[in-house]
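There is one chain below, alone, in structure tokens, taken in the form predicted on its own.
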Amino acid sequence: MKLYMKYFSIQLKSAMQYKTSFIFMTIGQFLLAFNVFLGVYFMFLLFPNVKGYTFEEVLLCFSIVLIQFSLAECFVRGFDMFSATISNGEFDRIMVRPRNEIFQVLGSKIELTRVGRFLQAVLMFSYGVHKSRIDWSFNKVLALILMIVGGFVLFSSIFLVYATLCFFTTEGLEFMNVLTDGAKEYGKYPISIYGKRVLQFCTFIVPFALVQYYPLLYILGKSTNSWYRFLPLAACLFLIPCYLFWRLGISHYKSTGS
């Protein structure tokens, strides 16, 4: 932990180097996250419900998506840009150093400017909790931090599984944002208004309902199945093969020679 922080000061200071480059990135990830709230908004001036959620309701929906998402590429970073890392050949460097290669890559890269996403999506958290006039108690509560964490938990899995494919081909491959900005896109909205294959594939497949879908019903009151606020730690474990499958990526690796 001592030498994440320190990592993190690092990064810390070099953003800060430029501060006012760092100021107007951070005002961009803001605007980005609102010009999507407006989409959101005009569309419910035209429709009071999207198959029977509201606009409120939609709002902490998206909000609690976008924490989740902010959180994983302001930390898990590294692992979105590993392509560079591949071909410039500092994986070589990372390799031959006395430290868990995961824990050096996280370390590389901490997008700072993500802030101000999280900002927007903490805004529209307040504004939703505020209108949807939800009965909060302690297990709704920890529902919502369990939602948190396990989508930090399953984006950072996506973007280790988006890493090992870098051994593989080395450079990136773009379908994986589908996984990545593609889910945050569309988990503005409940997935189960895409249907049921969508559902099923987000349940079984890529667990992502775990941590959208199921406990929102429950924090909703739209479900009275207590089980769905402990979902998000089954999605937890879709870690475990993502973890496998980059020990495997790593018994492949051949260095690019730069």
Given for the second form:
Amino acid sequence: MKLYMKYFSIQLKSAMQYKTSFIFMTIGQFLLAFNVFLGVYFMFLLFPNVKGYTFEEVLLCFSIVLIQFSLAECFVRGFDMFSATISNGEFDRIMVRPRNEIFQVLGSKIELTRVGRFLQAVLMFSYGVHKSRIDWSFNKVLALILMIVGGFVLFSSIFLVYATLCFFTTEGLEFMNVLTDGAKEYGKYPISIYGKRVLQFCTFIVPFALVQYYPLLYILGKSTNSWYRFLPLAACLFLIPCYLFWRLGISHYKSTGS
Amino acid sequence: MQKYVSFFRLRFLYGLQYRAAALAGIVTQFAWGALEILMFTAFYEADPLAFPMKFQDLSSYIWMQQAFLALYMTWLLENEIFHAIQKGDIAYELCRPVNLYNMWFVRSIANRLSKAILRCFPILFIGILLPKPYGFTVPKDMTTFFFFLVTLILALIVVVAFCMLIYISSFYTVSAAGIRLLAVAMVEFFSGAVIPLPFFPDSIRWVFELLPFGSMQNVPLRVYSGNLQGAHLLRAIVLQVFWCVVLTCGGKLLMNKALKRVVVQGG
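Same protein, different form: I have the form predicted on its own, so give me the form predicted in complex with the partner chain.
The next block holds the full complex; its first chain is the one shown before.
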């Protein structure tokens, strides 16, 4: 942990060397996420609700997904950039150091400009909470915290799979974007609006619905099934096969030689 | 002229080499299009009367958008050009007996075209097989198709001319990543990549349509589905030509100014 803090402070200092660029990047991140918000806003100017969800409820859903994603992206960015680490031979250096590989990759890149996105998510979240008049109880707050933790773990696991694929292909594979950016982009609406098939896929194959749709139903009071709040924990189990896949990837690793 | 043509050919053929990447891209874009249509279906069910386009038109819009993504997405910038400016390789480029602006322009167009051609057919093919309101349809007559092609090309020129401005801006800032993100975010929103422009309220929509961003993907995609016709169509084409001229001239001017004071950082 102490070492991670060290990594963190180094990253912070190096980001601050290019202050203007850092500020522009942060604003840019903010604006990119703001676009999606505006998209939702203008859709709701035309339509009063979608499948029974109001604007405020959708905002709440969107902001939670955005928090999950931006946290994961900020800290697990090293895996997102992994194809570069492999192709320039950086990974060889990581392998010979006496520390866990995952830990080192995590520390190699911490993307602080994601603060822009995170900030926006928090703003939207407060607005959504304020407007949607939820009776907060201990259980609902618990559900919310579990959602954020579960989502963070889930997105991190997907980044891990993405990185592992680089062991086999050297290049990152674009179709993985469906699971990362796609989930962030389309997770703005509760998954059920995309129909039953998509919901099934997101429940049993890649468990997005477990960190988004079901606990959200509980928080919004649309369902009284109190088990729903614990479902994000089940989503964390997704990390296990991903980690095994990563181990498999490492054992297959051949240096690119550069 | 001939040297630009051969440069175009070179870049174009080079782009066609990346077939595996294109395949992965097609899968992504197909998933994207499908989710987008499912989302609009949910809104359509909420209130069919409030829907500003025919659903069929929207489906065609979305599939065409996915198929020709490479032509219009501003984030598809060429890192090599940024590198050339930052690392000083631009010195070599300046030694060549070509106009740098024209060369980069041709290069960007070739790059985008080769990507689009590799990707569009499978997506369009699957799109056409889908059941009626969700799939995509052929345009209703030859004139529509003709105008589609014209606006498609004009839109591509507007996009590339705008991207040139982003490249040129990095002469002035050294680290262009921030400006790049800002510009991309702006274009995405105003050009109708987030939601199609007809979904915006009339009071602000006319401003969006006047901006250069409104002359990008908005025009050809709506012409194709028949959403944009008659006098509106002509007005849109005039605007496109106007922005083509303004953006390229502005770009050339700025480029000349930048090149006069360019400092190549040695190394």
